[in-house]
Each structure stands twice: as structure tokens, then as C-alpha cells.
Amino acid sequence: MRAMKPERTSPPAPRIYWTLARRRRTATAVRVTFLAVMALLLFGPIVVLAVFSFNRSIVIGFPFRGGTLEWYRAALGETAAWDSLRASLQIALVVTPMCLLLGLLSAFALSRFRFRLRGVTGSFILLPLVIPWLLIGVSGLIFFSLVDVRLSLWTVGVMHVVIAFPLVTALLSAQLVRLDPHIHEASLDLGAGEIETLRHVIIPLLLPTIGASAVFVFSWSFNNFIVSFFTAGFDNTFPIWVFSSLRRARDLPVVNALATLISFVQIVVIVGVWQLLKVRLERRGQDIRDVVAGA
């Protein structure tokens, strides 16, 4: 009998090294790397600014010339800087509630009511979001010159409202669209008026978005340079003072020291407000992360 040849068997399948655990480790490494890079890009310049605010030399560069507190003493005695800082704070504190009020009313009208030219009105309100601030600043300068209004901090505040309240309108409109419209209808059916519904029903549901809008508006107003530069006249805001000081090399360390102090105060305020909200919400059985996310 002819000997039977052994059947050919396929080679064993290669071992699979890409296991689930390795995928998780790789994903974690990618996330950590991404967060580290973003943190370096966002906070690296602030750290460098803070480090060189203690440098004895007026040049931002290595080698480090030794530590000193001279620039902080000079910053504390810089009257013009503190006057401009006070002016920026006053403008931002007035502009923020005005933008929140105008943005809330316009967002509520655009998202809850149907009227002629509604689309045109919404586009007109949101137009400053797409127009460059340089054009808005020049247009504001020309407008105030034509109506014979003296440029001052008041004109700066008016222009800050023009550029900031459309952002509030956009944010609140997006949140109102996601809200169940039956909540509004149920409130009206139960006898509440439009003002009562807005005050007791809609606004509490919009509080996280309103808080985020307030942060954006305050930041835009406090840090704005382009529009303020054209409409401030002979008055100074803090960004204008920084711009004028950076043209003199000897004032650069003072600007670094003052910016470091402001950044430190901002961090302390934000952390303090966060912890205060966290404690108050925990007493009510809520998680601050859910509230911030709008859940």
C-alpha cells in the first residue's frame, strides 16, 4: 500500500500582541502627552513670565542674573499702572452685567418668539462676532467723532458692550434651543407671566451658561486692547498701559512683576469661588461638575 502523505497544516497564527491592556496603556499615554503639551502651551509663558520677574537683569533670557524683589517693589509703586488697572476693572464690572442682561433678553426673544425679520435681526446682533476688532475700533472712533462725543472710558465701555453681548446671545441661544420648550409652556399654563417664567424657571436652568458667559465677557473687556486703543482717547486701560510700557526696555521687568501679581490673584479668586460653589452645592446634594456641564 502506498504510504499516506501527512496532510499539510497551515502555519500557526501569529501571536496577537495588541492586547486590550496595552491599548488602554497606549490611550492613557496619548492622553497624558496631549494634556502635557497643552498645559505647556497654555501655562508655559505664564511660568516663564513669573520666573523672570525675579531676575535681576532687565533682559528676558539666560543666564539667570540672580534673584531680586526690586521689580515687585517698583510695580507696587507704579501709580499709572494701578490707575489703568482700576479703570479696566471698573469697565469690566459695568460691561459684564449689561452684556448678560442684553444677551439674555435677545437670546430669549430670538429662541422663544416668532416675528418678521427674525433671521435678519439675529444675524445683525451676531455680526460683531465675525467683524475684526480692528474695524470695530476704527468704526467706533469715526462714529464718536461724527456725533461729537469725547473719547473716554465711557466710550470704551460702550464699544465693549457692542463686541461682547453678541457672544452672550450666542451662548444662551444655544442653551435655550436645547431646553425643553414644554417647560416654558407649562409655566405659562400654570398662570405665570413671561417675566415670572423668565425669572423663576428659565434663568435658574441657564445659570451655568450665564456664569460661563460672565467669565468670557469679563475677560474680553479686561484684556481688550484693539478696541480700547481707538476709543479711549487720553485715558488708559491696563492693556494700553502694558503696550506703552513694553516699548521701553527698562519697564519690561515691572510689567512682568505686575502681570505675575494679577495672574496670582486671578488664580486665587477662581479657586476660591470654585471651592465655595462646591461646598454650597454639596450641601444641596449636587455635584459641581454636573452643574458646570449643564446636566
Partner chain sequence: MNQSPSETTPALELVELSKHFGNVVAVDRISLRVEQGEFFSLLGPSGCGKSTTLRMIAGFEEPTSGRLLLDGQEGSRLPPFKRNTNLVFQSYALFPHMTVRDNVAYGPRRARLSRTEVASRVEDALRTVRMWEYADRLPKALSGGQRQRVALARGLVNHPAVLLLDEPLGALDLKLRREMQIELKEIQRRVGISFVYVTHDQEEALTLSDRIAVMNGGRVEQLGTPEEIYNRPTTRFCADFIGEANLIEVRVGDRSGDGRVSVVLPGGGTALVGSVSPSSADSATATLVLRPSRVALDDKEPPHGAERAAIPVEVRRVIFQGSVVRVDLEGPEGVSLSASTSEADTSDLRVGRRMWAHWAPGETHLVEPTKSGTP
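The form predicted together with the partner chain, contrasted with the form predicted alone above:
What follows is just the one chain, with no partners and no other molecules.
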């Protein structure tokens, strides 16, 4: 081989390094772009609506005619809206504990016991998570009219339990499977029966996941439109009220103002609960992302 020029004698390592660095920059750019597009699609419309809820014009669109709280004042006077809101809250408050109980029981059954048809039972319980809600709503409607049950907020509640408790089952059984079985055995070994073990060891260890499940179930129930729509009869939940008001154009800014308000409250509540869980978990040396995202 020929002798190289002095400036080429340095090893090629820096070039490789440079390539890697460039690749890493490209990867970062792709990632940031992706997240930005996602955020825009997800939150863009909500932000736009929120902004227009302060617009003096009755038309939701440009031009912006100056700020006003007029629509919010009108919203306060919409008694039908507030009634539907109260109904939605009541349903969610009943549905959430029901779902937690059913979810806990089914998660235990599926992950702790070996019984015949366990696989079939598991798939059956989790089925509502993959069946379209439209179908569930329509079949609920048909079922209730077949058995001659009058549609009301009660039927809505029942349907919400059906669609939401499998979510709790999924979250909790994933967490139960991850739990070291020796921890359960250690409790028995130290003199605790099964019930005491549940109370002092298993439930406390599941508490973060139970909390996260509660948040999900509550917001699923509170925000659900399609299933409620088919099974509410003459009663209104808040999403149903919103939908029916959309047909009257002059109400649009009022609906918009109310929706903005409700969204804001929900975001505050969920972020609040999240932070609460996070602080409690950190005191126990756990990371909330493991508990929820790991499930």
C-alpha cells in the first residue's frame, strides 16, 4: 500500500461517529414531527373550539369578532343542559364502583385460578372491548325492547357497566400476573388467610391500578355518546344533549361554551387524580408509568 498523506492518517472512527450523529439527528426530527402532527390533529380542533367559544359571532369560524362571555352566560341558563350533566355524573358515579368490583372479581378469577373454560371465559369477558359500540348500543336497544324494559338512565348505566368493566379486568389482570406469586405465598406463610392477604397485600399493591381504572371508567361512562344514545329512551345524558342541540344552529355557540367548560373541568380533575396517584406512588418508590402503561 502507498503511504498516505499526513492528514489522512487519523483513523476513520470520527467519520462513523459523524454518520451516527447525523442519523440520531434525523431520528429526532422524525420523532418531533410525528408528535407535533399527532398533537395538532388531537388537540387542534378542541383548542379552536375553545377559542371560538369566546367569539362574539354566532358563526363558529373566522373572522374573530372580539371576546365575549355572552355564550357562557347563556349556558348557565340552559336548565336542560345542566339536568343532562347531572344525569351523566350520576351514571358515572354508580357505574365506576360497579365496574371496579366486577373487574376485580373477574381479574382474580382469570389470573389466579385454573378452571375449565378459563380461556373462553377470558375472551368472553374481554369481548366488549373489541365489538363496535354502535353494535352494542343497537343490540342493547333491541334487547331491552324484547324483554320489555323501559329505556331510562338505568338502562344506560347497565350498558355502561357492560362496556367499561372489561377494561378494568384487562388492566387489573395484567397487574396481577406481574405480581410476584411468592409475595402472595409469603403472606400465607406468615399466618394470613386468603382474605387477610387480599386486604393487606394484594389490594394495596393493586391500588394504583384500581385508581387509574376508576379514572378511565369514569370518563368512558361520562363521555359515552353512542351506547347512551340508543338506550336512554326519553332521558338525556350530557353527550346526548350536546348532540341534539347541534341541530339548532343558534344554540351552537352555547353548546360550544358548555363543552369547553366541561372539557376544562375534566382535564383538571384527571390531571389532579393523576398527580395524586403519582405522589402516593413515588412515596412507595413506584413509577406511575409502570403501573398504567405497563398494564
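For clarity, a rigid core is taken as the largest C-alpha set superposing within 1.5 Å between two forms. Values in this document were obtained by computation on a predicted structure and should not be read as measured data. Positions refer to the first chain, counted from 1.
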Is there a C-alpha shift of 2 Å or more at Phe243 between these two forms once the rigid core is superposed?
no
What does the CA of Val47 shift by between these two forms after fitting on the core? Give it in Å to one decimal.
2.8
